[in-house]
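Shown next as structure tokens: one chain only, the form predicted on its own.
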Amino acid sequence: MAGEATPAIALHELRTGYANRGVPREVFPPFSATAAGAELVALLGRNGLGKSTLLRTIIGLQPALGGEVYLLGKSLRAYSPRALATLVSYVSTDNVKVGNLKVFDLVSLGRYPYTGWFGTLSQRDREVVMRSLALVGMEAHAWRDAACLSDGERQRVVIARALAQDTPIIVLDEPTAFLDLPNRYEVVLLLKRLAQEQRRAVVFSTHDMGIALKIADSVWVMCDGEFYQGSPQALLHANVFDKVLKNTRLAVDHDTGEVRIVGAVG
């Protein structure tokens, strides 16, 4: 429609899955979705529905079985690997092994699209690294051993590495998976602030439905072969999360978004 901004991410009849010995195996039926710049999008769904597969397909680590991924209005397939590395950064679900790196050195790895073959940091690269650390509240820890960080601190540093890549789109797979409850809230609130203040599109998968419903601007939901997109309030009123929690002892409050245990326990 005329006057509408181009979405940062647009998925059109996307089919995700794997090719096993040349035979495609679809993990989720075709669907369409969008994510805008300056928007925090939470991806929800039960285990095994293909959330990680979807995220890897969006960033080009895994080919789509059909349909199209558009990034800033241009087909994913039209980008060279180097151009793509300046467009989208990715934080995987793996617990990062940091070795003997200092925090600064770990974050500086995000500058790889700009530093050339030898990885030599310019003054600007160093400034971007320090600014990225400042954005996640870890500037004072730049010269600490990364191996000595707490889980919450390490996750902030990994997000800083993605910020140092200086991309308009950030995709994160379960960024709160290894964190306690207070740190889960802190990390998602950090992502929200980065989306708003840095005008980046941030998409993250999570099992923390309550946190996602309180903080995310928009929610993508994979459930029973159906894909839903909307604001948390709209999807709550459409009973989408009741479908996600079907056949569990959990229920979601349609007014507050709180997830609670229902029925007898034990």
Second form
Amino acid sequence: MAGEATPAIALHELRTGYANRGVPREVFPPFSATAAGAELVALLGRNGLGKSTLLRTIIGLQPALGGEVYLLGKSLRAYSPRALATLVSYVSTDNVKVGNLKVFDLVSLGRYPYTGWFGTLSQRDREVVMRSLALVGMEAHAWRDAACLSDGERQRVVIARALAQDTPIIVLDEPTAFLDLPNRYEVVLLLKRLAQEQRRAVVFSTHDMGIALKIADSVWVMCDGEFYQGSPQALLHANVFDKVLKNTRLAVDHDTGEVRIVGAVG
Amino acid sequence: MHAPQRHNKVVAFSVALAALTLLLLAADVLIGSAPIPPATAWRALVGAEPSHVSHIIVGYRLPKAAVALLVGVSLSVSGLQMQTMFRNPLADPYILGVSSGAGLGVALLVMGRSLWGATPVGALLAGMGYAAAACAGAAAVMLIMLAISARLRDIMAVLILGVMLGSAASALISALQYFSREAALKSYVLWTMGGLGNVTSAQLCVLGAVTLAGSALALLSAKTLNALMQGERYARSIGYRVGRRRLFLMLTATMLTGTATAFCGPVGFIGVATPHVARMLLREADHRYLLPVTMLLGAAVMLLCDMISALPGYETSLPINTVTSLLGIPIVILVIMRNQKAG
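Could you output the structure for the form predicted together with the partner chain, given that the previous block was the form predicted on its own?
Up next: the whole complex, starting with the chain shown before.
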């Protein structure tokens, strides 16, 4: 994978964290990783390890404490905010409810890096918005009030918004949180299809280890100050998930990736 | 419903609203303690009436109606900007303490002058007009609000912060009042009572220019406001330099609030109420539609308030702030109830 083409994302000895009154507070030790184009990458790790911080650092929403983020072979810092916005789109966990906002308008925010000072959409912009909605199966809902969508529908719509931004890289922070089980599978399968068909690098953080191991092409794992990257099978065989589930009553099946309870229930 | 249809709906709505505003403007000029028939009023406007009638119409009622229109536009636009900027449906210049900050600026100018008298500080204060003093005070509160609210996640905490800053400004004003001389105290108290009729023609020109410039700048920022609706992080992820844009928005809102407050005293609840009425009528969240309609609505509502405050048929009139509060507060309560239901 690596070496044959420029990776969509390359992290080099990246140190993430916050500078508090000039004093850096590192949330995770330095590590390196890559994600290729058309690859679905799942970021796994327990709460509080800095998954969201890492995702925000990758897309330039917060500065790295050290090391380098390369997007399409060029340092993140070399891109202007506008150029960056045409390169990487972001779906956060924020669920901002605005009354009277149409689904179409919400998705067309993704076109903002391409429109003029007044944000007027061209015919092509409208087509991209409708096509993005069609890709997530929400084109029939374009004129509904976005505040009235169900959680599953809303997640599809914000993914459409990222698609409308027309970026080779899409980063999503816990897109399966708050969803019911079928919707969790549906959303990750949708991401897989988008990565393959649209040739985009898609990185998402999640706590649904089972789903991620079944569907993702590659997995990034943050655990005990160590960073692991590889295919789900490779990491399963390297016992990485046993480390993640250490000191719990859970274990992962090395062949299927299924999580099971050790010992009697109750 | 498609884009051209939506566009036509908003245009039709704006035209109707503009006609209504003109109608209200005419009605506001005609209504007052002295009954003047429309035909006489028209002759006064074109200069064909005796001086005492022309004095009432041209010298008093027309400028007062113009001030009502301009203040309505200013406060409504800055209210809409603040609601989006703070992502808070209840934000407006009055509730967030920005009007109180403007009041503190004026208090320092009016009463501080007598305290510091001949010192360089006193000379500096005397050199500043009401508008500049009010804008400086409004800007001070706005800066503190922006700095602190960036660390607050809860929208209610932002409102409480606004109330606290407003109270702090009022406390400082009380302290100033305690130490200031009688004449200065009196002129300050008169200012706080507000009123749309005490504006000189020079002040009217300043108010007109600031309202025009502020409204134009607000329209220029419609795209930014749309982006900020989804939060600061999202706005940055679609390429906005949020800090810079927010400073621009803040300056516009401060300029509009500060000037309106300087000349008319604090006027409450217009800024918070009219953007919500615009949203309810249009069923839109897009600021390219909301801004012009909010401006027109602000003008119409303020003209209506001015007519009510004139108490046709009575010798006296009500303070404008009383009328705007009584009209605006029910709308604020409605917004709170709807938000509770949605959340």
